[in-house]
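Take a look at this single chain, the form predicted on its own, given in structure tokens.
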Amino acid sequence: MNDMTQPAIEQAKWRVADIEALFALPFSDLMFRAQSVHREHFDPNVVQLSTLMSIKTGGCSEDCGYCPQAARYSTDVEAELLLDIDTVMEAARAAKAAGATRFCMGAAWRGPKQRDLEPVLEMVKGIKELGLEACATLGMLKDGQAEQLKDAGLDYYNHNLDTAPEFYGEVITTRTYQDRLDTLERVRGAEINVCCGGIVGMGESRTQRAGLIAQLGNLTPQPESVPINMLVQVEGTPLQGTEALDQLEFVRTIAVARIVLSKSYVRLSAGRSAMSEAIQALCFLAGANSIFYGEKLLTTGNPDVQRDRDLLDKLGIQPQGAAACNICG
């Protein structure tokens, strides 16, 4: 190794600078950047979909502002006991029966103890035998539960950045960011597919933005699944009453996050119930090519079915696989 090679590896990291300078192109040049991009890496006209399930409900310890789920805060969630095996499994076959190629599983714990892991790994190899895809978003794993994740058959482990290191203490303070940075590490030595992204609109800076898209971009390997969420605001949340994020603005947050991450899935995710079809087109010309698809996510709401088919409809878009839909035709 030549005393060339540290530089090297330095230029090849994306700056927050240069992010931002993405986010400063005129609105027609991102947008063709960001489809240039994606016509690359994907098919432009096939959307990946997913369908999110809350398994445990409420009750959680963390002080995420923007999350109803959070104990501390007063919202009209009520804490659930984790769901039974036979529940799980009866919404993971109608997921794949309305289209869905992946069935993503959440729990509002800060991590959780083996005897909740174990239930969890019995509804992995569930949805494994029904030929789909399995993801788990439980919180923060301890050593050795990401590979008991792996040997249950898990695809996909979700642990979001959130946001930008310098904007995350004004969101959270109960656990740290590196906390987060080590439970990816954890499943990237597992070798399960990592799935993580970020909210937006909680009262960030554009920089701020930019600094969270540098930090996804700088993980290695980047991210498999990159979910984009718009802040939902919930009464009762700190961050209800926030001023909402320009749309317009979005879009060009999914722009760029395809331009930096050209080979990820960026999942169109959270507030996508308060967005036209206009700007979830637009969205898509962009570069995203997964949705949550389904009724709900965890406890917020999301366009139902039949909705998004008759948009994607609209747009020529064709789920990816697409032949595994029972009822959509």
Contents of the next structure:
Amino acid sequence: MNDMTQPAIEQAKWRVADIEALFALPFSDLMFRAQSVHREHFDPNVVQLSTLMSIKTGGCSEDCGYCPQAARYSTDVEAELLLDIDTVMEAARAAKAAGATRFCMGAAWRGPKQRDLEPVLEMVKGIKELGLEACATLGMLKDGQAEQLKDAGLDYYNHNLDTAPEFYGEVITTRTYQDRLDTLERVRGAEINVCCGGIVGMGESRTQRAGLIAQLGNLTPQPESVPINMLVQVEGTPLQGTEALDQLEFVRTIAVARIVLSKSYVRLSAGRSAMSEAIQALCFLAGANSIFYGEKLLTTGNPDVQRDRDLLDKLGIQPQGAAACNICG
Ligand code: SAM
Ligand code: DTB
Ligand code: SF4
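Can I get the form predicted together with S-adenosylmethionine (SAM) as well, since the one above is the form predicted on its own?
The next block holds the full complex; its first chain is the one shown before.
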């Protein structure tokens, strides 16, 4: 049979206007839609736990306006060298003991040089030997680097689009949107799961929040994991002093992400320390099913483990991969 008789079925593209229409729904209707989509694909009472560690902190050459690790901004973050493997493994073991199933290493690089990548490959192997999923966020990747990470056993690579293309230039000038898409292509090409999301509360409009979600929704295939960060305002960064985003608008953003990215894990990411339990509960109701778990993100704080366990308990949410309970099975 001639291929021409079998036209490829093209996934319908998400239009920004359709996503804006979701944002504009009455809150209860939006939450109902999001929760309904969530239940089609996931157990609504299970949340995935990822622990982050900054393996190379500060001194970064880039100019991301939100980031305390950019060398050009005067923040409290001190530049450090790449951590040694023993320190990283100790943290990974502690993360596993606390109940995390994924360990994510972040490095304040524009992208890794080959001599930087080699020790990271050893760390990935060590994390895998512990039985954890391994994730890394090291900046832009060059040809061949994703394949090396895949061979070491990396499960996920995090590289965010951060915001809509129209707003991007207001936040970052040292790398383009296309650079980011190119790295995502390399990750996909090496058959590593894609973790890609963004930040809200940077002064973008609702249309631009919809624009970010449209970009994520139109990646083919869609990312397996989608971190939605609320900007953590850090003194010394250009975005410090930005008008805070209304927290219910953040909940709406999670709900819209859940509807558009129906099969992806949507991670309630940076910004949780400033959120009440009630807002976090609404985020779970809106379809968030992953969190960063552990006292620190990269350089800023995150709720402590006991507080998170108590919250999940209160909501009847099980951590993904938790050992079955002796009593309830
Ligand atoms: N240097 C690498 C890069 O930029 O790709 C990896 C680490 S970078 C810190 C990873 C992501 O963290 C950024 O893309 C951004 O989405 C998020 N992030 C950084 N600073 C943040 C902040 N102050 N608030 C919220 N999210 C932030
Ligand atoms: C992501 O989307 N958020 C994480 C992770 N990927 C690497 C980072 C959040 C960083 C928040 C600011 C800080 O702690 O430095
Ligand atoms: Fe560097 Fe990443 Fe921070 Fe941008 S977000 S300044 S690339 S560490």
